[in-house]
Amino acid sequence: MGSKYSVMASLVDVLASLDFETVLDAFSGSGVVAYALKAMGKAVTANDFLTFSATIARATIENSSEQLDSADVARIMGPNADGRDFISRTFRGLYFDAGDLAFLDSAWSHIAHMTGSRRDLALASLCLAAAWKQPRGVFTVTSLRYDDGRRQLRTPLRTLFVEAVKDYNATVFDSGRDHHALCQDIADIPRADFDAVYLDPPYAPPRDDCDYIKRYHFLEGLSVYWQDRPIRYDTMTRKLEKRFTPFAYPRTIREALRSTFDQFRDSTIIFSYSSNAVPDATELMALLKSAKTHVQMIEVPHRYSFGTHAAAQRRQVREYIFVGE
């Protein structure tokens, strides 16, 4: 949800036209934009307030050399080292079968003793395997009701983990620059440390909310083995307690954007938003102009789909890319 992968060609064209060396990706999410910026030779700081997203950024953006070797994988795939069974007990009958849940416990019994980039790669791979195995990749349903026919839905998590490790290992490269990964609220990031700031906040829908915890709570918990992540046992899906962000709600999004634009008014601002959210393009332009003198907007046609299943409801929207200088 929210990944920029399908509009990256247009976004990279915009980024390549700008003059900057240091850049903050303030809502890094899947890490695809931060990774593109790293590949472009920029000094990148990737930030997200979700731990599993920050873990991905440490593994693929901050990390420039470490990979998981066959001994690491064999150890993680080995027998449970300490008998832990929290995942098996807590999520029995939800999302995955008993064998898959036991593997997650067992894998964590080894990952818990790892450090640095290898730990980050192992956790990113574990989260990716879990997302592959779950219909639509989100954890708002507990059955195969949204079966999209992908082979991963019926592939053991142990196998998917090995595949994910291979994929993440392949992302590691040294760009010759120093990169950093943060896990902070955007308001806590210093305002004047970056030539450019890329903003891709949650897109507040006209109704309801854009709550990433609700959809990715299992990955967030898995990234820290649910340490200091209270579970709402009154919910069928075993959600985590919600973490408020003003970007997710129609009633608070405008002030959140205004404050963020002002926070980074000394940097070039590249801002992504969608036409199926609020505010609309005219109001977004006005909000950005309150902080930046020169603002342009590029519209990119974008077929939006929630999930990968063939029967998903799709609609044509426009991705707005604003540049404020």
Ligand SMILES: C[S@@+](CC[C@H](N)C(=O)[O-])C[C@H]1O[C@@H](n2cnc3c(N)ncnc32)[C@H](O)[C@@H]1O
Given for the second form:
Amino acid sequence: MGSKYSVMASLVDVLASLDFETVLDAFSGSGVVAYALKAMGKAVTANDFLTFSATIARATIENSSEQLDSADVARIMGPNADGRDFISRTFRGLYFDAGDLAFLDSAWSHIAHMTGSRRDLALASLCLAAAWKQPRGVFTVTSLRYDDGRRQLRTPLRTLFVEAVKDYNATVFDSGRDHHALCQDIADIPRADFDAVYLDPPYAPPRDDCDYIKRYHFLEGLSVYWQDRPIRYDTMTRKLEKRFTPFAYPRTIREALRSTFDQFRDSTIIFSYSSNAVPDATELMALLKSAKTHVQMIEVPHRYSFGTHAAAQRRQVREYIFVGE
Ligand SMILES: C[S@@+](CC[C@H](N)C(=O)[O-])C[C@H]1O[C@@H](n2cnc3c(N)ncnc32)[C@H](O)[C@@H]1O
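Since we've got the form predicted on its own here, give me the form predicted in complex with the named molecule too.
Below: every chain and molecule of the assembly, starting with the one above.
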């Protein structure tokens, strides 16, 4: 959800037109933008307040050399080393069958003894395998019977894990620069010396909220084996407590944006937002202008509507990229 994957080409064009060396991707999510920045030769700091996102960023952006080898994979796929069964007990009948849940427990019994980038790669791969096997990749649906036709929904998690390791191993490269991955609330990041800051916060919907924990609680728990992540047992989905962020609510988004723009007023700001969220483009422009002198806006069609009539055209979601210099 919210991944920039589908608008990467336009975003890379914008980023390539700007002059900077050091950059913060302040809301890194899947890590796809921070990774593109690494590939563009920039010195990247990726940040996200969710641990599973920060783990992906450590594995793919901070890490420049380590890969999982076949001995690592064989060990993780081996029998449960300590008999742990928290996942099997807690999520029985939810999301995955008993064999898949037992695999997550036994994989963790080995990953618990790993350190550094290899541990990050193993956890990123476990999370990716779990997301692949979940309808639309989100953990709001608990049914074992949902089938959208994807091969992954019928593939054992252990097989998907091996595929995910191959994919994540393939992302590892040395760009010749140092990169960092942080796991902090954006408000706590010091106004450090970044030439540029990329901001892709949650998009506050006009009604409701944009809560990432509601959709990704299982991946967040899996990335730490639910250590210090209390489960709400009153929920069918066994989700975690919400992680408050002012960006997720129409009531608090304006002040959150204003103070974030101010926090990074000494850097070039590249800011992504969507037309189906609040505030609107005019207000966003005014907010960014309160911190930056020169502001421009680029509009990118995000999802194409198949309708041809005018109303359908108007409903098209547009992605805005603002640049403040
Ligand atoms: C729109 S997504 C970013 C998507 C990312 N650019 C990508 O392409 O995958 C927003 C991200 O902001 C993170 N987030 C929300 N509030 C935050 C906060 N206050 N501090 C840091 N990260 C936050 C969420 O965990 C989520 O991963």
